[in-house]
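Presented below, as C-alpha cells, is a lone chain in the form predicted on its own.
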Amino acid sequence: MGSRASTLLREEEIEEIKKETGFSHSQITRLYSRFTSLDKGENGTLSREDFQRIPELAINPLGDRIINAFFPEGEDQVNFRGFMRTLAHFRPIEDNEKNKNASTNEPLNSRTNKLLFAFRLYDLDRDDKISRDELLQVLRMMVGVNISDEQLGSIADRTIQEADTNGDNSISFNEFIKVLEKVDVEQKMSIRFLH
C-alpha cells in the first residue's frame, strides 16, 4: 500500500504541493497514503461519505462543519491538492515562518488564515458576516440539548454585544479578529503532524 501512494504522485507535484502548503515531503507522502485509504471510490478524489468514516470528525460536534470546509462551493468531491491546501491551515507555524517578508503570500497556516478558516465555520451563510442565528447554531451543535434555548440566546447576546463594533447586530471577519486577538489561535488552531 505505501508503494502505491508513492508510484501515484510525482515527484513535481510534491514539490508544488511542498512551495504552496510547507508541508514537508515526508508529510505529503504520509498524508498521501492517508489519502489514499480514505479514497473509497479508488478515484483519486474524497467525497463527504470518505470523510465521515473518520472517527475523530465523525464524533466532533463541528465535523460536519469541518468536513464541508474540504469542499469547494457547489463540489462534492475534493483531490489531494485541495484536501492539503485545507490541511495546511492546520499546519503550526515554525519559527522561520513568523518573519516571512510581507510582499509574499501569507502561507495557509498565517494566523490570519487560521481565523479565516474559524470564521468560515461559523459563517454558515457565507455573507461574510456571523449572524444571531449562526452563532446559536454553531452553539447548539458544540453543546447538543446540555443547555437550554434561552440560555444559548443569551450567550449569543452577550457574545454580539461584545464583539459588535459597528451596531449591525453581527460579527464581521475584522470584529472577529479583534475579539480572539489574545487568543493563542496557532496553538488551538494545529495538528502535529509527523516528519
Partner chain sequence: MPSGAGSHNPAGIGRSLPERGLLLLMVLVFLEGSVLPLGAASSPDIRHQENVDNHKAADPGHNFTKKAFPVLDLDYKHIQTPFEISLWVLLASLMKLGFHLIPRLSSIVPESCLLITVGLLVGGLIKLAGEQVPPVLDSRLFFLCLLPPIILDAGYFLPIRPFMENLGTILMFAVVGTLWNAFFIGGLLYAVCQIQPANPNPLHAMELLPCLLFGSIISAVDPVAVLAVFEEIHINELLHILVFGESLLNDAVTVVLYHLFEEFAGAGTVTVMDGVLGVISFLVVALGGVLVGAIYGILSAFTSRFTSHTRVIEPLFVFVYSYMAYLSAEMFHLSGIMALIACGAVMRPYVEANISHKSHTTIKYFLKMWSSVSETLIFIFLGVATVDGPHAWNWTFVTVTVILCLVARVIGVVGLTYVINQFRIVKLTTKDQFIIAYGGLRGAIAFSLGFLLDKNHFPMREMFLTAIITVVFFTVFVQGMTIKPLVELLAVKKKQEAKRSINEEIHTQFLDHLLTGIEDICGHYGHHHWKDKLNRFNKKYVKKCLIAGERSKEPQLIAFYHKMEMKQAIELVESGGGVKLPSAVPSTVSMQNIQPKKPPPAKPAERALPQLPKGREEEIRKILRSNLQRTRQRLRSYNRHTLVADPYEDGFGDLLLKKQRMIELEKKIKDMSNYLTVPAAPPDSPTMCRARLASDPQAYSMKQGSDGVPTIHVDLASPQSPDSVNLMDEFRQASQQQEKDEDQGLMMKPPSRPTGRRKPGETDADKDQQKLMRCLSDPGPSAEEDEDEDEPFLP
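Next block, the form predicted together with the partner chain, ref. the form predicted on its own:
Lone chain follows.
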C-alpha cells in the first residue's frame, strides 16, 4: 500500500497540496494512503458510495451531510486535492498562524473558515442563513425519532430566539459566530493528525 501510494502521488502535487492546505509531507502521504484505501474503484476519485462504505459514518447522524461537504457543487466525484482541501479545515491552528493578520488568503483552518464549514453543514440551500426548517432538520437528525415535532419546534424556536439579533428569524453567519464565541472552536474543530 505504501509504495503504491508514493508512486501515484507526484512530488509536485504534494508540494502544491502542502502550500494550499498546510499539511506536512508525512501527513499528506498518510492521508493519501487512506484515500486510496477508500477508493475501491481505483480511479483516483472517491464517490459517495465509497464514503458510505465506512461503517461508522452510517450510524453518524450527520453522516450524509459530512459526505456531501466533500463534494463540490453538483459533482459526484472528489479527487485527492478536494479531499485534502476539506480535511484542511480540521487542522489545528498553529501559533505562528494565529498571529497572522487577516490577509486576503486566510488559511483554510482559520477559526472563521472552520466555522464557515460548520455553518455550511447547517445551511443546505446556501442562502447564508440557517432557517428554522434547516435547524429542525438537524435537530431531528441528532435527537432521533422519539421526540415529537412540537417539542423540537419549540427548541428550534428558542435557539433562534437566542441567537437572532437582527430579527429575521434565522441565524446568519455572523450571529452563528457570535453564539459560538465562548466555545473553544480551535480545539473543538481540530484533529490531531499524527505527524
